[in-house]
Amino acid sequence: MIPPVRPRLTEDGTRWLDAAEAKVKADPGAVLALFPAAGRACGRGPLPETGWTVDLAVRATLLTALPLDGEALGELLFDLYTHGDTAERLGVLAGLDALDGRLGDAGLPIVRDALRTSDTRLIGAALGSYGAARLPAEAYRQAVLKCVFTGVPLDTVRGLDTRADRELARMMADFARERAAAGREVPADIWPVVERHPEVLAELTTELPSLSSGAL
């Protein structure tokens, strides 16, 4: 969900936003010129208790105004993505979990790019809700395992509550007597990923008991 980005807006900010979605509505194409410049015209402060920040979700209000769907606004949206700076790119990110309804996989290319990046901020952006759907499940669990080597919270992922598998509670549980072995910390959220799968979770206690999540 978007948070609503008018109230924070100055007058011009408003101005250029309003001119900006109907500009995309009656061209698409559009969008490419006026993507990149709803930082400067808008603001790039944060909106309070949203996590999200005003070029961000002007960026993704922007995009729920084309006036495409599917394979279309996918490639339009790649374009946008590939040809944008960082946070021109968690823009399109951020759009995908409004526009899910009007994309269906069409946005996956741009999650798997996301995916394949070292930057945290676009592997957390890429496991919204929109990525946590529809992404087939090794590639799901796989993403998940990168998130856990690179340091993103996975509190922050979305999708765990139902496809947290046992597969990939045993991934985690391989990657903790990975890092066990090699003396280093295991990172106390894989947890609530193993304890989903008591037998995984008892296996490994059983022969790292030090490795309890009790103990983290």
Second form
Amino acid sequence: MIPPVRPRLTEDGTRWLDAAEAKVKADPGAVLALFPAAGRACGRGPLPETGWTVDLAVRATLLTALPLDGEALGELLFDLYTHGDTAERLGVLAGLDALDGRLGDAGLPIVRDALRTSDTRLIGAALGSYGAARLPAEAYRQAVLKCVFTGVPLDTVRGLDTRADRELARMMADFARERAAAGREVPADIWPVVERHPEVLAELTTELPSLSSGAL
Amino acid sequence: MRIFDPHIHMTSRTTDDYRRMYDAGVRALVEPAFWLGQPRTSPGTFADYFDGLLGWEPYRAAQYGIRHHCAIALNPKEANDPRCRPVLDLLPRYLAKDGVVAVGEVGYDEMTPAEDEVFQAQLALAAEHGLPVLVHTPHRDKAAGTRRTLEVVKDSGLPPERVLVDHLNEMTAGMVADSGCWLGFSVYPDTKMDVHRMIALLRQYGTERILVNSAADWGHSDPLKTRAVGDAMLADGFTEADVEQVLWTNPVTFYGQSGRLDLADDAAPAADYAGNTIKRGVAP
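So the form predicted alone is up there; where is the form predicted together with its partner chain?
Okay, now the whole complex, with that chain kicking things off.
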């Protein structure tokens, strides 16, 4: 969920966020002009021990003030996302988890778009708890494989506990075989997924003993 | 030698160029929106282009240790196609973005009434958004086009120090110097301006208000021309401080008027990158 950001803001920043939230509550369209200004108004420094930055949390907070739900909320968020620069797109993706109950599936087009990009920041941000919970199984597996393939660390990817099924383990094992055949490094992140399915693990390590996870 | 290329179209360049630019000392650049070899026919393709200038291209640049900002505008050539006119309605949203440090390239191509209208509308947008302006001067009938450009800028009420008039040559530099606007020179392999003429112009007009760019794009051009000018300046007896002023401080001062230039930590890539993308698993 969104870490509390107000304690990190200056007086001017707090005033800006208070006013921005009030404007957005009164008129959802006001978010279009406020959203890009968040970093300039409130700062972009890190929020310690959260992995978030100030502008990211301010943008996500601003979205929770929108007096909309369902399709109407999804359409406005998609508009913000699609006309947003990378920081704004990350802000929309970061807001999805907190809006899950109000959005239903209406935020999925945003998650799917982010997963189609080649920007690893967007790919990683698409697999927060919203995307992890709502993507269909095939899309979730492809997304996790894309993370491993592009070097997005799986420790920030949500949903593996419940969704890392045998088919995903099979895909990871095949990816390892492909990399091994090419003489390239096998990313360590495949192992937590493969190890959940001992028979897939056994098959892989029998075939390629040098690849056992313990050896890495 | 630290270099800020104030005008280069990286969308048309390769990762090899980014690598060579970094090796030559380029640490920051501005990519202004312009026309492509193929004319566009709808505002949607402009939106995708602008999104690329704000998303993918800065990300690509960061992999090579180069800070990427952009300027956004409807260029004069495509301003003549009525199908592209709705691009003007898109601009206010884009001019609000952090990575946008100027309105540009605006100006004239053939000096048509449509170009007049779109140029003036965008100067007004620049005033409204507190942004400096990058003005392209026409390739053909340049002196007349530059004269008319300066009149329109003057009538707009924008302070001249917020306006950079680009692609100048021996015929047009003097009138821009007299106007109080910044002087931009695009150093090309064959056309526009070459390194030796550039040195003579720096001797004549001084280093205070001159910006040198490669304007490298999809045509015959060279992204290392900024470095070539720096080397030629030193060989000609300019000091390292003179070179720093022309190739770094002047662009920073001009675009810094936007209040949005972010050059902190300018060598750190935005994120690690591997796989089926630009680094393809190999560190640059």
